[in-house]
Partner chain sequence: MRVRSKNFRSNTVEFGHGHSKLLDINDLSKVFIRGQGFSKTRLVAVNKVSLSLERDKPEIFTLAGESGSGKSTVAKLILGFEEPTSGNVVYKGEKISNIKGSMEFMKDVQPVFQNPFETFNPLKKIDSYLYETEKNYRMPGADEHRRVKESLELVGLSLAEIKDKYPSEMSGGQLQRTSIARALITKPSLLIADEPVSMIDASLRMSIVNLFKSLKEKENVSIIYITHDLATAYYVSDRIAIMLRGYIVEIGPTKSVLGNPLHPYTKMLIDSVPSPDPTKKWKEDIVLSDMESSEFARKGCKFAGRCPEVKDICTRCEPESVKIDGRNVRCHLYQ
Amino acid sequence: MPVLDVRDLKAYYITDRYGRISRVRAVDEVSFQVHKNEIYGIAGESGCGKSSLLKVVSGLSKPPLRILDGEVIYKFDDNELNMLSLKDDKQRRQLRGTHISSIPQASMNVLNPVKRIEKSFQDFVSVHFEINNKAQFNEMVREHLSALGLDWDIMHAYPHQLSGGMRQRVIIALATILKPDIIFADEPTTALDVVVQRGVVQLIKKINEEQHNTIIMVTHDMAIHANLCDRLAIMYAGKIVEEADAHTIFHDAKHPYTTMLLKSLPKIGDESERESAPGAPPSLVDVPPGCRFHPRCPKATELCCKEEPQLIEIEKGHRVACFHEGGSR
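Could you show the structure of that chain by itself, in the form predicted on its own?
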């Protein structure tokens, strides 16, 4: 049974300026399931809707991002809960931290610059549990940091005294201290060098193996998906166009966009010019009719220009939205 079931989710950025209403179709009829203990990746070009999807699913969306339709079903301990039915922020806060947690990309925007790291841990944990015994709390944090390979001394530091990689590790430790069921990671390795990226990826994988939680990873870095994810969804212009296990995506991709995305990746020792999709992604304010990739697709036909392919399962666990791969109307 899936721990997360997203059904026909539709969320647009809607603004009204001087009487002119603008709709940015960031998440447009997206459906997917995530299973317990797996690492599920979401990839695609910048601006395709990855982070917006994560905000809606994790209950962090705010205007002008508005949810128009769909369901976000969580299943915790045999209890089923629709995140979108929760209107009270207090109910959502109770879920976050204990059942749901997030690892954002901008560590300096999360940690309070005038508070020591220890105080950030105290503030986070006290939202869900009353800290009556500071010694017991310190022991819990010390044990958690030790399990993640972090030194206790960082608790006495201010955020600006730590490197970018160390701050990101602190954020990961903060997000996982209550052992949540699902962790949302939004570009957790952005602005980090490759050596630090490797350490962060290893840390996330270690948490998944030891805490047996589910991780949903959003990043445009396909190398991270290849090393970390069990299954992978490819997004384009607000929609999922392909979904399969990571090995299938990297070795037997079917959608033309996925194929071009992989061909554009650099390879060690290969100095030849990389092939990529021509043109630019469409505006999500005015998306093209039919398949949204057809203006850039070398396989596009008249049908692709007029009708939109549905995301269907062509093989067990492999879904593709393309008429050339059996996509239905």
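Residue numbers count along the first chain shown, from 1. Here the structure is a predicted model, which means the values were calculated and not measured. Take the two forms, find the largest set of C-alpha atoms that superpose within 1.5 Å, and that set is the rigid core. Compared with the form predicted in complex with its partner chain:
- Core-superposed comparison between these two forms: the Cα of S272 travels 2 Å or more.
For comparison with the form predicted on its own, kindly provide the form predicted in complex with its partner chain.
Partners and other molecules have been left off, which leaves just the chain.
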């Protein structure tokens, strides 16, 4: 029973600049399911649409990003609801914090620069509970912080007084204080130093273990995925091209893009030659016909240039969109 079921989702950025209309096909017919208590990774390079996908799924898309088609179905405590049909802003707000929450990319300005951290915690909690009893609220925060190994003193600091890594950990604490069912993390480790990165990965893992929730993790960094994720989807040019459990992806990948991506990663202690694929990902304004990877694919045939391969299950839990791996039209 999946907690999140995304079906044929299609979302484009549509803009009109002085009569020049453009369509950026950021998310194109994407389907996937996420199960309870798993860490589901979405990998892909810059501009592949992974962040847009996350925005649409978590109900945060704003114009010019428009949802053209598809369904995003959540199942919480046997209640089923379609995120995209929630018209009411209030309904959507009620979901946040308790059911779904987000960890954004580590940056200077995710926390309100003119308020102390404590105020942010109050704001976020009071969306769902009236804070009548300050002591009780403090106790709740203190417990949460200590579970995550954070110091209570940070509550009285302003964001600019904290280091980058500390800020990111505070944000993670903030995002998880109400023990949400699903957490969306968008590049939470990018722009952090390796040691701090490791601390953040550790923290996310700990939350998953303690709160038994589901985490959807978006990052371009395959090594972070390897460390954290149970299952993994690879996106390329607005589409999922391969999906499997982490072990299969890293040791038995089928899609030529996935293998190429993995082959290009250097490792300490491994001196063998590494190669990049030729060319570069296409612009989403103007995607190639057929399989979107065909201009860079060593295996490309005439079929690949004309027809688009569907994402199909080639063995249990392993889906690939490639004609050479049993893909169909």
